[in-house]
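Below, in C-alpha cells: the form predicted alone, a single chain.
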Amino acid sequence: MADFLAAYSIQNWLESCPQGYLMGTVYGHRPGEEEPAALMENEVLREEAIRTTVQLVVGERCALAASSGLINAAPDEASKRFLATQTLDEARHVEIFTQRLLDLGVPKKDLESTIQHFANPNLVKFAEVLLEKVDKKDFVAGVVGQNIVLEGMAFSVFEMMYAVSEPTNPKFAHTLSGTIADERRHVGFGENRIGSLIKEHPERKPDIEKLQKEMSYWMLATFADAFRNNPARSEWKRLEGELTRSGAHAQWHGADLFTMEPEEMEQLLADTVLKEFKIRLGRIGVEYQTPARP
C-alpha cells in the first residue's frame, strides 16, 4: 500500500496539477477566452448552459463536502494527505463552474437562487445518499460513493461534454480538460485504496453494493431529465444540424454526438458510466448491482 500511496503524494500533485496541466490557466481555461457570442446571444441556449453548469456546481459541492469530510475518517496518514489534495481539486471545480455561471451572465447576487432554481432534485438526492455515509465517518462506503460512483460519473459526463464543446466552445472545453485530468486521479485512488480495505472487511460488501445501486438510480434519473425533458431540445437540434453541414463532428466512444437524438445520447452516456462502474467495482472485489431504469 505504501508504494501505491506514494504516487498520490502532495509533491506529485503539485508537479502534475498546479505546476503541470493547470499552469497558465485562468479559472481552468486559457487567458482571454470567452463564451461564444452565438451562445450568449441565444437566450434558449444561454439558459440551457446555465442549467447544465448548475448541475456541475451541485455535483462538485457534493464532492467537496465528501472529500473534506472523509479526511478525518481515513485510516492512514497518506490517505488523509491525498484527500487533502482532492479537497482542493473539488474546491477548484466548484469555483471554476461558479465562475462560468457569472460568465454566462448570472448576477452575483442571484447565484444561490439560480442554483436552487435549476438544481435537479434527482442529483440532490444522489448527493444526499453519499453525504449520509460521509457524515457517519464511513470511510469505505464514502470512498466508493465518492471516488468510484460520483467521480466515475463525473469523468464520463465531462468527457462527453468535452467532445461536444471542443468544436463549439474552446473556453468550456479547456475548463473541462483540467477537471477530467483531476477526476482520473481521484478514480485511481478509489480503486487502489478501497480494494485492500474490502479484502480486510468483506462483510462490508452488501452495504457497498446497496449504495452503488441506489446512487446509480438517482444518476440515471438525472440523465433522463437532462436528455428527455430538455427545453432547449429543438434549438440544440437546429444548431447540431448547422454544425454537421459545416463538417463539424463530436466523436465520443465511436459515435458522432451531433447526429444523435437526445435519447440515444442518454443511452450512450448511461451505458458507458454503468460499464465503467462494473469494471471498477470488479477490480475492488465488489459485485456490480444493476439499478432500476427511470
Contents of the next structure:
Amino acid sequence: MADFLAAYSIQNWLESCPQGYLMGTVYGHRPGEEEPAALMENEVLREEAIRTTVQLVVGERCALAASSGLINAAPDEASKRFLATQTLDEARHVEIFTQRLLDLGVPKKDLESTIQHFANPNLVKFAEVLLEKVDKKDFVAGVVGQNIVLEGMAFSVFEMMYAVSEPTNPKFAHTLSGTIADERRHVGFGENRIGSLIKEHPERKPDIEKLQKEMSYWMLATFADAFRNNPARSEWKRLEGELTRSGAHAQWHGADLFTMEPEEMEQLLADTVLKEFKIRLGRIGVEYQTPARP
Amino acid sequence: MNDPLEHTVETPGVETRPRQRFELEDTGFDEVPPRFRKFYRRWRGPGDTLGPNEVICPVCKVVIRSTRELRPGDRVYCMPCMSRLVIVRGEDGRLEARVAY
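Starting from the form predicted alone above, please write out the structure of the form predicted together with its partner chain.
Every component of the complex follows; first up is the chain already shown.
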C-alpha cells in the first residue's frame, strides 16, 4: 500500500497534468478554437448545448465539494495530498465548463440563474446523496460515491460526448479530452484506495452497496431526462443525418452514435456505466446493487 | 527504471524461450510525463489488437506497453491511473491484468 500511495504525489500530478496534457491549453482547449457557427446560429441546438453544459457544471461543483470535503476525512497524508490535486482538477472542470456557458452566449450576470433554471433535479438529488456522506466525514462511503460512482459515470459520459464532439466540435472535444485524462487518475485512486480500505473494514459493505444503488437510480433518472423528450431531438436527427451523409461517424463502444435514436443512446450509456460499476465494485469486493429503472 | 514491467516471473517448465524484446515509439499518448509516453497508448476499440508486450489496464482502459514480452505472474504499473497490476492468462487464452490492491 505504501508504494501505491507514494505515487500520488504533487510532483507526479504537476508533470502529468499542468506540465503535460494541459500545456498550452486555454480553458482546456487549443488557443483560438471557438464553438462551431452551426451551433451558435441554431437557437435550438445552442440552448441544448447550454442545458447539457449546465449538467456538467452541476456535476463538477458536486465533485469539487466532495473532493475538498474529503481531504480532512482522509486517514493518511498521501490520500490528503491526492485529494488536494483532485480538488484542483475539479475546480478546473467547474471553470472550463462555466467558461463554455459564457462562450455559448450566456451573459455573465445570468450565469447562476441559467444554472438554476437548467439544472436537472435528479442530478441535484444524486449530488445530495453523496454530499451527505462527505458532510459526515465518512471517507470510505465518500470516496466510493465520488471516485467510483460519480467519476465512473463522468468517465463514460465524457467519452460518449467526446465521440460525438470529435467530428463536430473540436473545441469541446479538446476540452473533454483533458477531463477524461483527469478522470483516469480519480477512478484509479477510488479503486485502489478503497480496494485496500474495504479489506480492513468489511463491515462497511452494506452501507456502500446502499449508496451505490441510490446514486445509480438518480443517475439513470438524469439520463432519462436528457435523452427522452429532448426538445432538440428533431434538430439533432437532422444534423446527424447530414453528418452521416457526409461520411462522419461517432464510434463509441462499437456503435455509431450518429445513427442511433436517443432512447438507444440512453440505453447504451446506462448499460455501459452500470456494467462498469458492477466490474469496479466487484474488484474491490463490494456487491453491485441493481437500481430501479426510472 | 521507466518500463511499466516492474517484476517478472519465470515459471520453470512452462515457458523456456527467452522473452521477446520490443523497440517502443511515442504513440502520442500525452497523459504521462514525456519520458514515459512510449509505454502507453490509447485503446482504439473493437478493431484494435494487443501485442505480446501489451495489456489493457482494467481500471482506466489505457494500453500498457513494455519493452519485453509479458507473461502470467508479471507485475506491471499503470501510470495514468497509478494502479499496480498482475498479469494472468484469461479464459480466452489472452493476457489480462488484475488489480493488486
